[in-house]
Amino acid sequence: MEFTNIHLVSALGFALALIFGAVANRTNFCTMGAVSDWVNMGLKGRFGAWVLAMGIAVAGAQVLELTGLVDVGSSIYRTTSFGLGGYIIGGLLFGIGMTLGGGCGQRTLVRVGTGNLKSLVVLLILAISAYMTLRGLLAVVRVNAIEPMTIDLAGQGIADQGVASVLGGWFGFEATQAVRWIVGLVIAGVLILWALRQEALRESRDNLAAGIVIGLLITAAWFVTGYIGVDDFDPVPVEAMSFIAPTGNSLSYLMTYTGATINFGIAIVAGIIVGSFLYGLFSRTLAIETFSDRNDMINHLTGGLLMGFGGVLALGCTVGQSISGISTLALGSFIAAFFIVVGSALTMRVQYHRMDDMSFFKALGVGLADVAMPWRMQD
């Protein structure tokens, strides 16, 4: 088999994901867990790690773009098709799903690598759901119900959905190179400073390491696909790390291997699992985990379904949109990330109130009030 440009990019992606999987396993990096820590216990250490990764990825991606090394603007995140419905509805569904399923897309892959059979089931359902939303039966819902809510920014004279371009279009100034540098530095600085203000982050080497390493890995992924991968005869899409659509494509690749071609997304899905497995093997933390009861299984199955469907609608997950997408400063990525957190927090509050034998609808009403007034959560 000839070793082509796509094989080089995929091999490098696998290597980066190998590190990601090992680090995420070692540090317990998990956005769902981060939201749970904050909502249920008022702890912001893991949430700070997630935000720190965002800030570092923003800084890295903007340097790559503004110095002309990588055209991150050609990625899926900064198009003029502003899928507001997908960002909101998909984000909410993904947030609900990752809570029911015990972790987001990357955490599911990490747990599969450690021997968690519950996560393996979630992964399979997630992959099927994602692929059905991309190209199967659920694509009918996406095309007919969600895509009509897309806003065409080009029709409003806005070049792309980058924050600088949108602000320029709204307030009537040109998004020059200098403006883009300022916007990038301000957003990266705010994210990093907010994260570092959290005492629970500063006091945890694991959380600090997770935030720094994962932010740098996202930057490296942009460099691999957008600089090393540039080839006029064998081009590859400019992308960073995301784990929803690539999981669906991975399942398709496994089933049609002889007629399929590997790509960066498929390689990173495999790399996360292998990296987590190798860390678990050498640290002797591998352990088989199964469902505790019928409700546990139903929750995980539902979570996988909602993550696959919602993640495709939102164009990504807690890494794909909330770190990779935000690193491009796409406005839609900020919206999707916000609603992922809202969906997750709301689900946790409903589950909490249901423990007090509240009816579902009463628990939903109280949970909505909790999320709208977050200071209530610590009462």
Second form
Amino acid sequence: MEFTNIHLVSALGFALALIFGAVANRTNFCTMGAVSDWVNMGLKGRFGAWVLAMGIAVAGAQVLELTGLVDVGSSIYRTTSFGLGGYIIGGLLFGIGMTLGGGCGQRTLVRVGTGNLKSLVVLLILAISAYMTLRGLLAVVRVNAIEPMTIDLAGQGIADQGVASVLGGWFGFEATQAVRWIVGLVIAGVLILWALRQEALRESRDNLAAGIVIGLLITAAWFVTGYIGVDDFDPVPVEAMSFIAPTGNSLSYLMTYTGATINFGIAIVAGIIVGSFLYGLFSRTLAIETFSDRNDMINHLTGGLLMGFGGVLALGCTVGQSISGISTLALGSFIAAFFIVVGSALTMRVQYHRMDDMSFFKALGVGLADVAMPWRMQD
Amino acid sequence: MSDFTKELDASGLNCPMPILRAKKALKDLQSGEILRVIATDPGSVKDFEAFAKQTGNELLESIEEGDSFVYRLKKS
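Now show me the form predicted in complex with its partner chain, since the one above was the form predicted alone.
All chains and molecules follow, beginning with the one already shown.
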């Protein structure tokens, strides 16, 4: 086999993902856990780690873009197709799914690496449902029910869905290089400062390390695909880390290996699992976990299904849209990330009220009120 | 005499359920009473430390018994 550009990019991606997997395992980096800590305990340390990673990735990706090193705008996130329905519905479904399935795509891969067989089942279902939504039966639903809600920004004279371009289009100024530097700096600054204001982040070395390392890894991923990987004769897509479509592609790759070629996303998926496994081996924390009962299995299966479907609709997950996408400053990425958090918080509130033998619909109503007006939430 | 007022078995449940159940169970206790929680999720160790610190309910004990983790929380 000839070692070509795509193999180089994939090998570097695998190396970055090894670090991601080990660090995420060690630091317990988990967006669902972050939402749980905040909603159930009022603790914002892990949420801060996630937001810190976003802020650092924004700073890194914007510097790469505005200095002309990497064209991050050519990735899937910042196009003129503003898929509002997908960001909202897909984000909500993904948020519900990650709460039922014991964690998001990233967390599922990390837990597979440590021997969690529940997560392995979630991963398989997630991969199948993601692939079905990309190309299979569920793609029919996506194309007919979700895509009609897409807004074409080009028709409104807006160059892309980057925050600078959209603001420029609304308020009638041109998104020049200077404007984009300012917007990038302000957004990166707000995210990083908000994160660092959280005491629970500042006093936890694990949370700080997770935020910083993951933010830098996403930046490095842009550099690998968008700078090192540039080759006129053997081009690769410009992308950073994401876990939903790549998980579907990984399953397809394993099943059609002799006729398939590896790519960056597949290498990332494998790297996270192996990185987490190696950390587990080193720290002696590998342990086989299995379903405890019927409900446990039903929840995890539902979680995998919703994450695969919702993740493809929303164009990404808590890392793909919420860190990689946000680092391009695509407006849709912010919306998707927001609705992932809403879906997850709502699920936890419904689960909490259901313990009082409340009917599902009553619990849903009270849960919706909790999420819409958190200041009125009565425990 | 048992050294706890109420027991909660959260075996087999993973994040966020053990914390949600404990939160609910503590609501029914009086100040000073003790909740014993059994969980199997390894992530629950850090979760209960954080929960105790954040809510002011004292974590009297956090031990590993075979495949389970056992906690005793004193309601504030």
